[in-house]
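The chain that follows stands alone, in the form predicted alone, written as structure tokens.
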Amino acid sequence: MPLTQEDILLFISVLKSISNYDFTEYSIKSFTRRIEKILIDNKLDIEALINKVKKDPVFLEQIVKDITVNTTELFRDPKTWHVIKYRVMPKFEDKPFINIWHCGCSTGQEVYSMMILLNELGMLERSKIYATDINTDVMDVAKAGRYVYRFNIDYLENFDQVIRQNPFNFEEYKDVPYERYFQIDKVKDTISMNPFLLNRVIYKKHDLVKQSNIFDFKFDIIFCRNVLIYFNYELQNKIFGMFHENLNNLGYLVLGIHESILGQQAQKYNKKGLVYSKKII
């Protein structure tokens, strides 16, 4: 039997009543898809799922992780990275240090992408990088920096487009070896990030729905890509407001290519292609 909106709202209500997790402002459509997959994977119906999360705290935590897991990849959407490389980062060439927050970092490929770019631009040593997610399992993957090669082989083309090639000058080509940043072991089917990247990031658990900035400073760049599409309009705008408050003047917000700022919060940002800069208001 298909899930009804009442089923989903009941499940959200139960989770809120027995835990600290609040999904009331998630997109019903996106949330329903996640629950449908969970029911199939666990061979349960919605009633059995509700009963099990009530009785089993460990299972509850696993379900929350299954709900919140997001996919990412190395240099996802190269055109966005072209904007960051050629339009955003030159603004910080003379800044003594750069604070960067990856909010909803998932398994960390985006974090490593940014560090690779920063290193190529000579900015890594003066960058302070922070990454957060509600899902501690995916952050553990990010910390380890070890990925399945067969799932990531296509991402090497992304690396080439962003790091080796120049979309504004096709004659320019930098022969940057992959080995500078990660080791590929085809026998073990792994891509492993090099140690000098692993130790540069501070990871913290963070609930974007319920928490604001958990750090004691503002940021020059905030990444929050392909996270907000799972939230409803009201929650999205609340978070856009929070990001605005926690960006330095003329700081940048990077969203997913299918995400945009609408409504009153849009007045607080200047849209610059695929990224947003903070207006001083």
Given for the second form:
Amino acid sequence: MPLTQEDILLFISVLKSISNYDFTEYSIKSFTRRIEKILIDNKLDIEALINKVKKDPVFLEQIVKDITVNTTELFRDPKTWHVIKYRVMPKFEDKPFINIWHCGCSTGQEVYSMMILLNELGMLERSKIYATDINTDVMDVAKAGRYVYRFNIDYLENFDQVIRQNPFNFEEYKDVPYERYFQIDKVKDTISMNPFLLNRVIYKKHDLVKQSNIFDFKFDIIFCRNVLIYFNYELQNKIFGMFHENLNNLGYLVLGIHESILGQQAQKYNKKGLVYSKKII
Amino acid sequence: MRSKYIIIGGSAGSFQAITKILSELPKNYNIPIFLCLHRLKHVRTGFVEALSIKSKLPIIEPKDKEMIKNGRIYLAPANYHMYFELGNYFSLSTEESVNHSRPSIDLSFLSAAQVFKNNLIGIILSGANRDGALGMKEVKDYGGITIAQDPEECQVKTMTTAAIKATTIDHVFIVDEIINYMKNLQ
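What would you give as the form predicted together with its partner chain, now that the form predicted alone is on the page?
To see the whole picture, the full complex is given below, headed by that same chain.
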């Protein structure tokens, strides 16, 4: 039986009353889709699901993790990475420290992509990398830096496009070996990030719905890609305001390639191609 | 009359059909059209341009929360699922692929069916897998019109035959008939 909007709203209000998790401002379509999948995977109906989360806190945590898991990949959307490489990073050439926040880092591919890029640009040593997510399971994957090779094989092409090639100069080709950054084991079916990358990241659990910046400093670059698509317009706007407050002057916000800042907060940012820079107001 | 919406799903062998449909629609065609087409993950760009060559109407890959406007053709962006929300806007999602597909035709059709109900026309074209069959059933169940490209005309007929099996199809049409039907909706 298809879920009704009432079912979903009831489930959200139950979660809110028995836990710290507030999905009130989630985009109802994707939320419903997640719940439908959870019901099928757990062979439950909505009533049974509600009863079970009420009684079983461990199950509740698991359900929240299932709702908040997002897929990502190495150098997702190479065009965005070209903008970061050629338009954004040159602005930080002379800055002694660069603070970077990967907000909603999921399984970490974006974090490693950025570190690889920073290292190629000679900027990794002076960069501080912070990564947060509401879902500690996906962050554990990020911390381990180990991925299934066959799911990621397609994305090595992205590495080539961003790290080896120059889209503005087809004659330029840097033969950067993958082994500099990760080891591929086809027998074990793994891609494992090299230890010098693993140790550079500070991971923290963070709930973007409820919490502002949990670090006591501001950032030069905030990544928040394909996270806000799960939130409604009002919550998106609140978060764009929070990011603005927590960006340094000349700081950049990087969103997913099909996300944009709509409404009032848009005037706080300059849209520069695929990224946004902080407007000083 | 309430405004209509058209959603078209296609995969292998649908590119020619789509370009033909787009080339024959007049400049003032004002029913929004949503295209949900499978394409290669790493071919992110160039698809809009390729479709635009023959189209008199603007083709847009919608951004998350973008409003739906008349007279536009919207293409589901590569590597995202495309949903429709009450209030006439899009939302996107990067959740896992369904039937190895992102965008998933089933998910887009289901979402469109729930929101646009009997104002929706669902059209399924040539394709090599079963994505879209469940979506077409949802379109029908929510009171919309279902149209399948005649399997005899499809380069690959798996997708249309799966849809025909899954639900009642109002019209089995060749591409020229689909174009006529769409033109007469205005």
